[in-house]
Amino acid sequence: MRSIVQNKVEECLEILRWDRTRWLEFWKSQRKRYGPLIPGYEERLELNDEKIKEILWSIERRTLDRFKWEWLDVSRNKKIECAEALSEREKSLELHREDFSVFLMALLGIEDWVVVDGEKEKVVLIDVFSLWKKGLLRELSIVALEAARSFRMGKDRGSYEGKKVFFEELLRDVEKILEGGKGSLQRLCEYLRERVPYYDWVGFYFVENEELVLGPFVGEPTVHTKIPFGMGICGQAAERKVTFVVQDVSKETNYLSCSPKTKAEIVVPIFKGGEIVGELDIDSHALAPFSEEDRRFLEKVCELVAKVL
(Lines of atoms letter the chains of each structure in order from A and count residues from 1; the text may use other names and numbers.)
(Lines give C-alpha, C1' and ligand atoms only; values in the text may rest on other atoms or scores of the structure.)
Protein backbone atom coordinates (compact mmCIF):
# COMPACT_ATOMS: atom_id res chain seq x y z
CA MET A 1 0.00 0.00 0.00
CA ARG A 2 1.19 3.52 -0.78
CA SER A 3 2.41 5.76 2.02
CA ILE A 4 -0.67 7.77 2.87
CA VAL A 5 1.03 10.00 5.48
CA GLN A 6 3.85 12.36 4.51
CA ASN A 7 5.93 14.27 7.07
CA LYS A 8 6.84 17.74 5.76
CA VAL A 9 7.28 19.46 9.12
CA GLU A 10 11.08 19.61 9.02
CA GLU A 11 10.97 21.16 5.54
CA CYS A 12 8.57 23.83 6.83
CA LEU A 13 10.91 24.53 9.74
CA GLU A 14 13.64 25.56 7.34
CA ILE A 15 12.16 29.00 7.96
CA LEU A 16 14.45 29.11 11.01
CA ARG A 17 17.42 29.39 8.66
CA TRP A 18 16.04 32.66 7.35
CA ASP A 19 16.26 36.06 8.95
CA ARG A 20 12.94 36.90 10.58
CA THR A 21 12.53 39.94 8.33
CA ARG A 22 12.46 37.55 5.34
CA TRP A 23 9.92 35.06 6.69
CA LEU A 24 7.25 36.22 4.26
CA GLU A 25 9.74 35.65 1.46
CA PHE A 26 10.29 32.11 2.77
CA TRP A 27 6.53 31.53 2.83
CA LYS A 28 6.30 32.63 -0.80
CA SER A 29 9.04 30.15 -1.67
CA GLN A 30 6.87 27.42 -0.13
CA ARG A 31 4.12 28.25 -2.60
CA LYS A 32 6.41 27.13 -5.40
CA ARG A 33 7.79 24.19 -3.47
CA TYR A 34 4.43 22.62 -2.70
CA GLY A 35 2.59 23.40 -5.92
CA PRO A 36 -1.14 23.85 -5.34
CA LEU A 37 -1.07 22.98 -1.63
CA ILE A 38 -0.04 26.31 -0.09
CA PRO A 39 -2.21 28.41 -2.46
CA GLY A 40 -5.09 26.06 -1.62
CA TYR A 41 -4.42 26.53 2.09
CA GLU A 42 -4.42 30.31 1.68
CA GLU A 43 -7.63 30.24 -0.31
CA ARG A 44 -9.39 27.96 2.17
CA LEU A 45 -8.50 30.27 5.09
CA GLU A 46 -8.97 33.48 3.09
CA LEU A 47 -5.38 34.65 3.56
CA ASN A 48 -3.50 37.32 1.64
CA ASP A 49 0.13 38.41 1.88
CA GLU A 50 -0.66 41.16 4.36
CA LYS A 51 -2.47 38.79 6.71
CA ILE A 52 0.24 36.14 6.35
CA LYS A 53 2.93 38.71 7.12
CA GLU A 54 1.01 39.81 10.22
CA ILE A 55 0.73 36.23 11.47
CA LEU A 56 4.38 35.41 10.78
CA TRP A 57 5.50 38.59 12.51
CA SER A 58 3.53 37.59 15.62
CA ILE A 59 5.50 34.33 15.95
CA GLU A 60 8.72 34.57 17.92
CA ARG A 61 11.77 32.67 16.74
CA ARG A 62 12.23 31.10 20.18
CA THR A 63 8.67 29.76 19.94
CA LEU A 64 9.49 27.99 16.69
CA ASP A 65 12.73 26.73 18.20
CA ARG A 66 10.85 25.11 21.10
CA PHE A 67 8.35 23.61 18.71
CA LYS A 68 11.14 22.26 16.50
CA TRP A 69 12.93 20.41 19.30
CA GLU A 70 9.71 18.98 20.74
CA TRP A 71 8.67 17.81 17.29
CA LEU A 72 12.03 16.24 16.48
CA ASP A 73 11.79 14.32 19.75
CA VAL A 74 8.56 12.57 18.70
CA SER A 75 8.38 12.97 14.92
CA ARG A 76 9.30 9.44 13.81
CA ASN A 77 6.92 7.74 16.24
CA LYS A 78 4.11 10.18 15.51
CA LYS A 79 4.33 9.67 11.75
CA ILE A 80 4.24 5.90 12.25
CA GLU A 81 1.29 6.18 14.65
CA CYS A 82 -0.64 8.31 12.16
CA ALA A 83 0.08 5.95 9.27
CA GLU A 84 -0.98 2.92 11.32
CA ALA A 85 -4.11 4.67 12.57
CA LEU A 86 -5.26 5.16 8.97
CA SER A 87 -4.02 1.92 7.41
CA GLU A 88 -5.64 -0.23 10.11
CA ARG A 89 -8.97 1.41 9.23
CA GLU A 90 -8.53 0.86 5.52
CA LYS A 91 -12.08 -0.34 4.93
CA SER A 92 -14.00 2.44 6.71
CA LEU A 93 -11.76 5.15 5.23
CA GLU A 94 -12.01 3.55 1.77
CA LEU A 95 -8.26 3.79 1.25
CA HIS A 96 -8.56 1.60 -1.83
CA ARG A 97 -9.87 4.65 -3.68
CA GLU A 98 -6.46 6.35 -3.29
CA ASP A 99 -8.12 9.73 -3.60
CA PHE A 100 -6.47 11.49 -0.67
CA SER A 101 -3.27 11.67 1.35
CA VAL A 102 -2.27 13.33 4.61
CA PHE A 103 0.57 15.83 4.92
CA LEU A 104 1.95 16.72 8.34
CA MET A 105 3.16 20.33 8.10
CA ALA A 106 4.09 23.34 10.21
CA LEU A 107 1.87 26.11 8.87
CA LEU A 108 0.44 29.28 10.43
CA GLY A 109 -1.24 27.77 13.48
CA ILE A 110 -4.74 28.92 12.47
CA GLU A 111 -6.67 25.70 11.82
CA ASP A 112 -5.72 22.17 12.81
CA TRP A 113 -6.45 20.73 9.36
CA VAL A 114 -7.74 21.79 5.97
CA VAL A 115 -8.42 19.86 2.79
CA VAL A 116 -6.94 21.21 -0.44
CA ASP A 117 -6.51 20.07 -4.03
CA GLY A 118 -3.26 18.30 -4.78
CA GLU A 119 -1.88 17.59 -8.22
CA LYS A 120 -3.62 14.21 -8.47
CA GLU A 121 -5.71 13.86 -5.31
CA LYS A 122 -7.08 15.69 -2.32
CA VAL A 123 -4.59 16.45 0.43
CA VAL A 124 -5.43 16.78 4.12
CA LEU A 125 -2.97 19.31 5.54
CA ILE A 126 -2.52 18.84 9.29
CA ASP A 127 -0.93 21.85 10.95
CA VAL A 128 1.23 20.25 13.63
CA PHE A 129 2.28 23.71 14.83
CA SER A 130 -1.35 24.52 15.59
CA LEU A 131 -1.68 21.38 17.72
CA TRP A 132 1.59 22.08 19.51
CA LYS A 133 0.44 25.56 20.50
CA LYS A 134 -2.57 23.97 22.22
CA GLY A 135 -0.42 21.35 23.97
CA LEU A 136 -1.98 18.55 21.90
CA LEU A 137 0.99 17.33 19.90
CA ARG A 138 0.96 13.90 21.53
CA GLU A 139 -2.62 13.37 20.36
CA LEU A 140 -1.66 13.72 16.71
CA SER A 141 -2.81 10.21 15.74
CA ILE A 142 -6.35 11.04 16.95
CA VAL A 143 -6.26 14.21 14.86
CA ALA A 144 -5.05 12.36 11.76
CA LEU A 145 -7.86 9.83 12.07
CA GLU A 146 -10.49 12.50 12.76
CA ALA A 147 -9.27 14.61 9.83
CA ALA A 148 -9.47 11.63 7.47
CA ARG A 149 -12.96 10.76 8.73
CA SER A 150 -14.05 14.37 8.31
CA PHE A 151 -12.76 14.38 4.75
CA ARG A 152 -14.84 11.30 4.00
CA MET A 153 -17.85 13.13 5.45
CA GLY A 154 -17.30 16.03 3.05
CA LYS A 155 -15.78 18.53 5.50
CA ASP A 156 -12.88 20.67 4.31
CA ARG A 157 -11.45 21.97 7.61
CA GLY A 158 -11.57 21.34 11.33
CA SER A 159 -10.09 21.76 14.78
CA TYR A 160 -9.43 19.32 17.59
CA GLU A 161 -10.19 20.41 21.14
CA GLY A 162 -8.48 17.64 23.08
CA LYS A 163 -9.48 14.33 24.60
CA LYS A 164 -12.08 15.77 26.98
CA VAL A 165 -14.27 17.08 24.16
CA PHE A 166 -13.39 14.13 21.93
CA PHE A 167 -14.51 11.57 24.52
CA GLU A 168 -17.68 13.53 25.31
CA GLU A 169 -18.66 13.13 21.66
CA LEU A 170 -17.83 9.43 21.72
CA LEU A 171 -19.83 8.90 24.90
CA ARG A 172 -22.96 10.23 23.23
CA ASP A 173 -22.47 7.67 20.46
CA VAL A 174 -21.87 4.92 23.02
CA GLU A 175 -25.23 5.70 24.63
CA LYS A 176 -26.96 5.33 21.26
CA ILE A 177 -25.17 2.06 20.49
CA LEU A 178 -26.17 0.58 23.84
CA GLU A 179 -29.83 1.27 23.14
CA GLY A 180 -29.54 -2.10 21.38
CA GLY A 181 -29.00 -3.84 24.73
CA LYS A 182 -26.47 -6.56 25.52
CA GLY A 183 -26.46 -7.64 21.89
CA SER A 184 -24.82 -4.34 20.94
CA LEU A 185 -21.58 -5.03 22.82
CA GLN A 186 -19.82 -6.35 19.72
CA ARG A 187 -20.74 -3.16 17.89
CA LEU A 188 -19.45 -1.16 20.84
CA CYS A 189 -16.07 -2.93 20.64
CA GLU A 190 -15.85 -2.19 16.95
CA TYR A 191 -16.79 1.46 17.49
CA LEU A 192 -14.20 2.07 20.19
CA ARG A 193 -11.44 0.50 18.11
CA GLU A 194 -12.54 2.42 15.04
CA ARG A 195 -12.57 5.83 16.70
CA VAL A 196 -9.56 5.70 19.04
CA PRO A 197 -6.38 4.95 17.08
CA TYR A 198 -4.44 3.45 19.99
CA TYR A 199 -7.23 1.09 21.09
CA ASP A 200 -5.87 -1.90 19.16
CA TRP A 201 -7.69 -4.74 20.95
CA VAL A 202 -11.04 -4.09 22.61
CA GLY A 203 -13.05 -6.76 24.35
CA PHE A 204 -15.25 -7.76 27.25
CA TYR A 205 -14.76 -10.46 29.86
CA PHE A 206 -17.63 -11.63 32.07
CA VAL A 207 -17.45 -13.19 35.52
CA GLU A 208 -18.39 -16.85 35.81
CA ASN A 209 -17.46 -18.90 38.91
CA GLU A 210 -14.52 -16.71 39.95
CA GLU A 211 -13.22 -16.70 36.39
CA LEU A 212 -13.26 -14.16 33.59
CA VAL A 213 -14.75 -15.59 30.41
CA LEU A 214 -14.12 -13.88 27.07
CA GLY A 215 -17.10 -12.17 25.50
CA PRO A 216 -17.41 -9.93 22.42
CA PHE A 217 -14.10 -8.49 21.19
CA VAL A 218 -12.38 -7.02 18.15
CA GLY A 219 -8.70 -7.42 17.31
CA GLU A 220 -6.33 -10.36 17.07
CA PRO A 221 -7.64 -13.68 18.46
CA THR A 222 -6.51 -14.48 22.01
CA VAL A 223 -5.79 -17.79 23.69
CA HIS A 224 -6.89 -16.29 27.01
CA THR A 225 -10.56 -17.16 26.81
CA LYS A 226 -10.74 -17.89 30.54
CA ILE A 227 -8.71 -16.01 33.17
CA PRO A 228 -8.70 -16.81 36.91
CA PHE A 229 -9.07 -13.93 39.35
CA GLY A 230 -5.64 -12.57 40.25
CA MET A 231 -3.97 -13.75 37.04
CA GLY A 232 -2.61 -11.13 34.66
CA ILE A 233 -3.86 -7.55 34.34
CA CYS A 234 -7.47 -8.63 33.87
CA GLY A 235 -7.37 -11.04 36.80
CA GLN A 236 -5.79 -8.45 39.10
CA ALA A 237 -8.39 -5.84 38.18
CA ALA A 238 -11.16 -8.35 38.94
CA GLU A 239 -9.61 -9.42 42.24
CA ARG A 240 -9.00 -5.86 43.47
CA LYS A 241 -12.14 -4.42 41.85
CA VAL A 242 -10.25 -1.40 40.51
CA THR A 243 -9.28 0.01 37.13
CA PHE A 244 -5.83 -1.22 36.17
CA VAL A 245 -3.64 0.91 33.88
CA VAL A 246 -0.31 -0.46 32.68
CA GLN A 247 1.54 1.95 30.42
CA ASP A 248 4.38 -0.50 29.71
CA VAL A 249 3.49 -4.19 29.96
CA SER A 250 7.16 -5.21 29.75
CA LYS A 251 7.57 -3.89 33.29
CA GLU A 252 4.61 -5.85 34.67
CA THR A 253 5.57 -9.20 36.23
CA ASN A 254 2.01 -10.55 36.51
CA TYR A 255 1.03 -10.22 32.87
CA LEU A 256 -0.61 -12.52 30.31
CA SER A 257 0.67 -11.71 26.83
CA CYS A 258 -1.94 -11.81 24.07
CA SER A 259 0.24 -10.37 21.32
CA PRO A 260 3.90 -9.32 20.99
CA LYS A 261 2.59 -6.04 19.57
CA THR A 262 0.89 -5.09 22.86
CA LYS A 263 2.79 -2.44 24.78
CA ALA A 264 0.13 -1.06 27.14
CA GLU A 265 -3.18 -2.19 28.62
CA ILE A 266 -6.11 -0.74 30.53
CA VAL A 267 -8.76 -2.87 32.25
CA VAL A 268 -11.94 -1.38 33.69
CA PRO A 269 -14.29 -3.40 35.93
CA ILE A 270 -18.03 -3.46 35.34
CA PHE A 271 -20.15 -3.39 38.51
CA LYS A 272 -23.77 -4.31 39.05
CA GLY A 273 -25.34 -4.21 42.47
CA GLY A 274 -21.94 -3.53 43.98
CA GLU A 275 -20.47 -6.73 42.58
CA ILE A 276 -18.06 -7.09 39.68
CA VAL A 277 -19.79 -8.78 36.74
CA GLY A 278 -17.30 -8.16 33.96
CA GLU A 279 -14.52 -6.04 32.53
CA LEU A 280 -13.65 -3.95 29.52
CA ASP A 281 -10.10 -4.78 28.39
CA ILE A 282 -8.13 -2.63 25.94
CA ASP A 283 -4.65 -3.34 24.59
CA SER A 284 -2.53 -0.78 22.78
CA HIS A 285 0.45 -1.08 20.45
CA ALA A 286 1.70 2.28 21.71
CA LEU A 287 3.71 2.94 24.86
CA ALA A 288 2.00 4.98 27.60
CA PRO A 289 -1.02 6.04 25.51
CA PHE A 290 -3.63 6.12 28.28
CA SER A 291 -4.39 9.37 30.08
CA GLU A 292 -6.71 10.27 32.91
CA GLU A 293 -9.24 11.22 30.23
CA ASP A 294 -9.13 7.65 28.90
CA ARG A 295 -9.71 6.28 32.38
CA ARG A 296 -12.72 8.53 33.06
CA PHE A 297 -14.19 7.87 29.63
CA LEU A 298 -13.90 4.09 29.86
CA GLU A 299 -15.27 4.01 33.41
CA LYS A 300 -18.33 5.91 32.16
CA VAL A 301 -18.63 3.46 29.28
CA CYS A 302 -18.64 0.58 31.77
CA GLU A 303 -21.31 2.30 33.87
CA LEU A 304 -23.48 2.43 30.76
CA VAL A 305 -22.71 -1.19 29.86
CA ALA A 306 -23.74 -2.31 33.36
CA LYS A 307 -27.26 -1.00 32.71
CA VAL A 308 -27.80 -3.36 29.77
CA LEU A 309 -26.41 -6.52 31.41
The other form holds:
Amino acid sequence: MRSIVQNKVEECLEILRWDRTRWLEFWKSQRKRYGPLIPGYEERLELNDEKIKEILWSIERRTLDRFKWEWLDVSRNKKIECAEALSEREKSLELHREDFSVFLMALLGIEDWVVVDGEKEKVVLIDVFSLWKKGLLRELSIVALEAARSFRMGKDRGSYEGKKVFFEELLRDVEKILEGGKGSLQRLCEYLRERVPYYDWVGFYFVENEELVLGPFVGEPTVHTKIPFGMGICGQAAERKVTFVVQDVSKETNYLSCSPKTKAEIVVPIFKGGEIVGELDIDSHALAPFSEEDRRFLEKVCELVAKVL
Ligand code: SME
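Same protein, different state: after the form predicted on its own, show the form predicted together with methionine sulfoxide.
The next block holds the full complex; its first chain is the one shown before.
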Protein backbone atom coordinates (compact mmCIF):
# COMPACT_ATOMS: atom_id res chain seq x y z
CA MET A 1 0.00 0.00 0.00
CA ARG A 2 1.23 3.50 -0.75
CA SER A 3 2.16 5.56 2.26
CA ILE A 4 -0.28 8.40 2.54
CA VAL A 5 1.79 10.45 5.01
CA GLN A 6 5.39 11.42 4.29
CA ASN A 7 7.72 13.10 6.73
CA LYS A 8 9.91 15.74 5.11
CA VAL A 9 10.50 17.82 8.23
CA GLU A 10 14.11 16.74 8.76
CA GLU A 11 14.90 17.58 5.15
CA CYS A 12 13.43 21.05 5.65
CA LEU A 13 15.50 21.49 8.80
CA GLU A 14 18.70 21.19 6.79
CA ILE A 15 18.33 24.97 6.68
CA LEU A 16 20.10 24.91 10.06
CA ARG A 17 23.30 23.88 8.30
CA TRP A 18 23.23 27.15 6.36
CA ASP A 19 24.35 30.54 7.58
CA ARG A 20 21.31 32.69 8.35
CA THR A 21 22.26 35.23 5.66
CA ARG A 22 21.84 32.44 3.09
CA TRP A 23 18.46 31.11 4.21
CA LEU A 24 16.69 32.57 1.16
CA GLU A 25 19.18 30.67 -1.00
CA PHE A 26 18.31 27.48 0.90
CA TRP A 27 14.63 28.17 0.31
CA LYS A 28 15.30 28.59 -3.41
CA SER A 29 17.10 25.22 -3.43
CA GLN A 30 13.97 23.69 -1.87
CA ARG A 31 11.96 24.91 -4.88
CA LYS A 32 14.04 22.60 -7.06
CA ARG A 33 14.01 19.72 -4.58
CA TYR A 34 10.24 19.40 -4.27
CA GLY A 35 9.10 20.00 -7.88
CA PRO A 36 5.86 21.96 -7.99
CA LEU A 37 5.21 21.86 -4.22
CA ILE A 38 7.11 24.95 -3.05
CA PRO A 39 6.00 27.17 -5.98
CA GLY A 40 2.44 25.96 -5.29
CA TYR A 41 2.79 26.90 -1.61
CA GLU A 42 4.12 30.36 -2.50
CA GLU A 43 1.31 30.95 -4.97
CA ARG A 44 -1.41 29.85 -2.54
CA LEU A 45 -0.07 32.19 0.15
CA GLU A 46 0.75 34.99 -2.31
CA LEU A 47 4.42 35.06 -1.41
CA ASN A 48 7.30 36.53 -3.40
CA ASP A 49 11.05 36.49 -2.72
CA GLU A 50 10.88 39.74 -0.79
CA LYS A 51 8.15 38.51 1.58
CA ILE A 52 9.86 35.15 1.99
CA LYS A 53 13.13 36.89 2.85
CA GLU A 54 11.33 39.04 5.42
CA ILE A 55 9.67 36.00 7.04
CA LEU A 56 12.90 33.99 7.09
CA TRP A 57 14.71 36.97 8.60
CA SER A 58 12.16 37.12 11.41
CA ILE A 59 12.89 33.50 12.42
CA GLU A 60 15.67 33.15 14.95
CA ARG A 61 18.10 30.27 14.66
CA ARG A 62 17.62 29.26 18.29
CA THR A 63 13.85 29.09 17.72
CA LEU A 64 14.41 26.68 14.86
CA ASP A 65 16.91 24.75 16.97
CA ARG A 66 14.34 24.33 19.75
CA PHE A 67 11.73 23.25 17.24
CA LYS A 68 14.17 20.74 15.75
CA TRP A 69 14.88 19.06 19.10
CA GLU A 70 11.22 18.85 20.02
CA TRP A 71 10.36 17.47 16.62
CA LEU A 72 13.10 14.83 16.65
CA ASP A 73 11.80 13.71 20.02
CA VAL A 74 8.31 12.92 18.75
CA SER A 75 8.62 12.62 14.97
CA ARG A 76 8.44 8.83 14.62
CA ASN A 77 5.33 8.50 16.76
CA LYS A 78 3.70 11.53 15.21
CA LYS A 79 4.17 10.24 11.68
CA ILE A 80 2.68 6.88 12.62
CA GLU A 81 -0.24 8.53 14.47
CA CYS A 82 -1.04 10.65 11.41
CA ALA A 83 -0.83 7.71 9.02
CA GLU A 84 -3.12 5.64 11.25
CA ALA A 85 -5.56 8.50 11.77
CA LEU A 86 -6.07 8.62 8.01
CA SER A 87 -5.84 4.95 7.05
CA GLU A 88 -8.33 3.91 9.75
CA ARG A 89 -10.83 6.33 8.18
CA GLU A 90 -10.12 5.30 4.60
CA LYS A 91 -13.77 4.99 3.63
CA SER A 92 -14.92 8.48 4.58
CA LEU A 93 -11.69 10.01 3.24
CA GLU A 94 -12.05 7.93 0.06
CA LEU A 95 -8.41 6.93 0.13
CA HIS A 96 -8.99 4.37 -2.67
CA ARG A 97 -9.04 7.32 -5.10
CA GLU A 98 -5.31 7.79 -4.41
CA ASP A 99 -5.65 11.42 -5.43
CA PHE A 100 -3.80 13.02 -2.52
CA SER A 101 -0.92 12.59 -0.08
CA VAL A 102 -0.01 14.41 3.08
CA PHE A 103 3.49 15.82 3.51
CA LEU A 104 4.69 16.85 6.94
CA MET A 105 7.07 19.76 6.38
CA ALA A 106 8.68 22.68 8.15
CA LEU A 107 7.76 25.71 6.06
CA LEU A 108 7.44 29.40 6.90
CA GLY A 109 5.20 28.97 9.95
CA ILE A 110 2.40 31.18 8.61
CA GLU A 111 -0.41 28.71 7.77
CA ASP A 112 -1.10 25.24 9.18
CA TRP A 113 -1.88 23.50 5.91
CA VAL A 114 -2.04 24.30 2.24
CA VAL A 115 -3.15 22.11 -0.67
CA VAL A 116 -0.95 22.21 -3.77
CA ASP A 117 -0.51 20.27 -7.02
CA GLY A 118 2.08 17.51 -6.82
CA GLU A 119 3.62 15.64 -9.76
CA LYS A 120 0.76 13.13 -9.94
CA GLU A 121 -1.69 13.98 -7.19
CA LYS A 122 -2.68 16.76 -4.86
CA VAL A 123 -0.47 17.22 -1.82
CA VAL A 124 -1.66 18.52 1.52
CA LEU A 125 1.37 20.30 3.00
CA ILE A 126 1.16 20.46 6.77
CA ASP A 127 3.52 23.04 8.23
CA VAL A 128 4.57 21.40 11.48
CA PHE A 129 6.59 24.53 12.38
CA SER A 130 3.39 26.59 12.31
CA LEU A 131 1.71 24.18 14.76
CA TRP A 132 4.76 24.04 17.00
CA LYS A 133 4.77 27.85 17.28
CA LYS A 134 1.20 27.67 18.61
CA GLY A 135 2.13 24.90 21.05
CA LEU A 136 -0.06 22.41 19.18
CA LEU A 137 2.47 19.82 18.05
CA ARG A 138 0.89 17.24 20.34
CA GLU A 139 -2.34 17.54 18.39
CA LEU A 140 -0.80 16.86 14.99
CA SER A 141 -2.95 13.79 14.31
CA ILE A 142 -6.13 15.89 14.69
CA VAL A 143 -4.62 18.39 12.26
CA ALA A 144 -3.77 15.67 9.72
CA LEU A 145 -7.33 14.39 9.83
CA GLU A 146 -8.84 17.90 9.69
CA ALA A 147 -6.58 18.82 6.76
CA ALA A 148 -7.53 15.67 4.81
CA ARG A 149 -11.23 16.26 5.52
CA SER A 150 -11.03 19.87 4.46
CA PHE A 151 -9.23 18.83 1.25
CA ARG A 152 -12.13 16.46 0.53
CA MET A 153 -14.53 19.35 1.09
CA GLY A 154 -12.73 21.31 -1.61
CA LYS A 155 -10.80 23.74 0.59
CA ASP A 156 -7.21 24.58 -0.29
CA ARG A 157 -5.80 25.83 3.03
CA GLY A 158 -6.71 25.87 6.67
CA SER A 159 -5.71 26.38 10.25
CA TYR A 160 -6.24 24.62 13.55
CA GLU A 161 -6.78 26.54 16.76
CA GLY A 162 -6.56 23.80 19.36
CA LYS A 163 -8.90 21.38 21.07
CA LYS A 164 -11.12 24.04 22.66
CA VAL A 165 -12.29 25.44 19.32
CA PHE A 166 -12.24 21.97 17.71
CA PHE A 167 -14.53 20.47 20.35
CA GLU A 168 -16.89 23.47 20.21
CA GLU A 169 -17.47 22.67 16.53
CA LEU A 170 -17.97 18.98 17.30
CA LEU A 171 -20.46 19.80 20.02
CA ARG A 172 -22.64 21.69 17.53
CA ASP A 173 -22.70 18.57 15.33
CA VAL A 174 -23.44 16.35 18.33
CA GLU A 175 -26.50 18.50 19.15
CA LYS A 176 -27.75 18.04 15.59
CA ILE A 177 -27.16 14.28 15.61
CA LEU A 178 -29.05 13.93 18.89
CA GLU A 179 -32.10 15.60 17.40
CA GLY A 180 -32.68 12.05 16.13
CA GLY A 181 -33.35 10.92 19.73
CA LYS A 182 -32.17 7.70 21.34
CA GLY A 183 -31.98 5.99 17.96
CA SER A 184 -29.13 8.32 16.97
CA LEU A 185 -26.63 6.98 19.54
CA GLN A 186 -25.05 4.58 17.04
CA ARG A 187 -24.54 7.47 14.65
CA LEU A 188 -23.07 9.51 17.52
CA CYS A 189 -20.49 6.78 18.25
CA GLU A 190 -19.54 6.68 14.58
CA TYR A 191 -19.29 10.47 14.42
CA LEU A 192 -16.97 10.71 17.45
CA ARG A 193 -14.70 7.99 16.09
CA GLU A 194 -14.68 9.61 12.69
CA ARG A 195 -13.68 13.06 13.92
CA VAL A 196 -11.23 12.37 16.75
CA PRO A 197 -8.25 10.33 15.56
CA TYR A 198 -7.44 8.86 18.96
CA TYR A 199 -11.01 7.76 19.79
CA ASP A 200 -10.65 4.18 18.56
CA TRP A 201 -13.50 2.39 20.35
CA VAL A 202 -16.56 4.43 21.27
CA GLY A 203 -19.57 2.91 22.97
CA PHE A 204 -22.39 3.29 25.47
CA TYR A 205 -23.20 1.12 28.45
CA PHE A 206 -26.58 1.40 30.18
CA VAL A 207 -27.34 0.61 33.82
CA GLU A 208 -29.61 -2.38 34.45
CA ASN A 209 -29.82 -3.92 37.95
CA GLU A 210 -26.41 -2.73 39.20
CA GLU A 211 -24.85 -3.88 35.95
CA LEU A 212 -23.60 -2.09 32.86
CA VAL A 213 -25.07 -3.49 29.67
CA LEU A 214 -23.42 -2.74 26.34
CA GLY A 215 -25.44 -0.52 24.01
CA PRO A 216 -24.49 1.05 20.65
CA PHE A 217 -20.75 1.05 19.92
CA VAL A 218 -18.21 1.31 17.13
CA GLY A 219 -14.84 -0.45 17.02
CA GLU A 220 -13.76 -4.04 17.60
CA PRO A 221 -16.45 -6.28 19.14
CA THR A 222 -15.96 -6.76 22.88
CA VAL A 223 -16.58 -9.72 25.20
CA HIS A 224 -17.49 -7.28 27.99
CA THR A 225 -21.17 -6.93 27.17
CA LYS A 226 -22.20 -6.96 30.85
CA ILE A 227 -20.03 -5.39 33.55
CA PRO A 228 -20.93 -5.47 37.28
CA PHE A 229 -20.53 -2.20 39.23
CA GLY A 230 -17.00 -1.98 40.65
CA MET A 231 -15.37 -4.12 37.95
CA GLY A 232 -12.94 -2.64 35.47
CA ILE A 233 -12.72 1.03 34.66
CA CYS A 234 -16.35 1.15 33.56
CA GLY A 235 -17.55 -0.52 36.77
CA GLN A 236 -15.44 1.76 38.97
CA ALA A 237 -16.73 4.88 37.22
CA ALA A 238 -20.31 3.64 37.73
CA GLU A 239 -19.75 2.88 41.40
CA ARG A 240 -18.05 6.18 42.18
CA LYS A 241 -20.22 8.20 39.77
CA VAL A 242 -17.24 10.12 38.40
CA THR A 243 -15.40 10.43 35.11
CA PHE A 244 -12.43 8.06 34.97
CA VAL A 245 -9.42 8.97 32.86
CA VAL A 246 -6.76 6.28 32.54
CA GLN A 247 -3.88 7.55 30.41
CA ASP A 248 -2.02 4.22 30.57
CA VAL A 249 -4.17 1.12 31.05
CA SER A 250 -1.10 -1.06 31.67
CA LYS A 251 -0.77 0.69 35.05
CA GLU A 252 -4.40 0.03 36.08
CA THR A 253 -4.93 -3.18 38.03
CA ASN A 254 -8.76 -3.16 38.00
CA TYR A 255 -9.08 -3.20 34.22
CA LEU A 256 -10.98 -5.33 31.70
CA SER A 257 -9.10 -5.54 28.42
CA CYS A 258 -11.09 -5.32 25.20
CA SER A 259 -8.21 -5.13 22.78
CA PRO A 260 -4.44 -5.47 23.13
CA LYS A 261 -4.16 -2.28 21.08
CA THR A 262 -5.85 -0.16 23.76
CA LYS A 263 -3.42 2.07 25.65
CA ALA A 264 -5.76 4.60 27.31
CA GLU A 265 -9.41 4.87 28.26
CA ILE A 266 -11.92 7.49 29.40
CA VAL A 267 -15.28 6.65 30.92
CA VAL A 268 -17.91 9.35 31.48
CA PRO A 269 -21.08 8.66 33.48
CA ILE A 270 -24.49 9.75 32.19
CA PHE A 271 -26.82 11.12 34.88
CA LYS A 272 -30.58 11.53 34.82
CA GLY A 273 -32.33 13.02 37.86
CA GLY A 274 -29.11 12.62 39.88
CA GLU A 275 -28.96 8.87 39.16
CA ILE A 276 -26.38 7.21 36.95
CA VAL A 277 -28.18 5.67 33.97
CA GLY A 278 -25.29 4.85 31.69
CA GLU A 279 -21.78 5.65 30.52
CA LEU A 280 -19.86 6.73 27.47
CA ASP A 281 -16.68 4.65 27.15
CA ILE A 282 -13.81 5.53 24.82
CA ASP A 283 -10.66 3.46 24.26
CA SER A 284 -7.59 4.87 22.55
CA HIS A 285 -4.66 3.21 20.83
CA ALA A 286 -2.55 6.25 21.76
CA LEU A 287 -0.82 6.67 25.09
CA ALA A 288 -2.03 9.55 27.30
CA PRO A 289 -4.10 11.23 24.58
CA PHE A 290 -6.84 12.73 26.77
CA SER A 291 -6.65 16.29 28.06
CA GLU A 292 -8.98 18.38 30.23
CA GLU A 293 -10.65 19.51 26.99
CA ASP A 294 -11.57 15.92 26.16
CA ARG A 295 -13.07 15.44 29.60
CA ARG A 296 -15.10 18.67 29.40
CA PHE A 297 -16.25 17.90 25.87
CA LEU A 298 -17.32 14.34 26.66
CA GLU A 299 -19.09 15.40 29.87
CA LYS A 300 -21.11 17.89 27.79
CA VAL A 301 -21.85 15.16 25.24
CA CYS A 302 -23.18 12.98 28.08
CA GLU A 303 -25.39 15.82 29.37
CA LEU A 304 -26.89 16.08 25.89
CA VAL A 305 -27.29 12.31 25.63
CA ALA A 306 -29.12 12.23 29.01
CA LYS A 307 -31.80 14.48 27.51
CA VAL A 308 -32.72 11.93 24.83
CA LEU A 309 -32.81 8.89 27.12
N1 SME B 1 -11.91 -1.58 29.49
C2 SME B 1 -13.20 -1.49 30.10
C3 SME B 1 -14.15 -2.53 29.59
C4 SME B 1 -14.93 -2.11 28.42
S5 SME B 1 -14.06 -2.16 26.97
O6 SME B 1 -13.02 -1.12 27.03
C7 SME B 1 -15.05 -1.79 25.68
C8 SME B 1 -13.06 -1.60 31.63
O9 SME B 1 -11.96 -1.83 32.13
O10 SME B 1 -14.08 -1.44 32.29
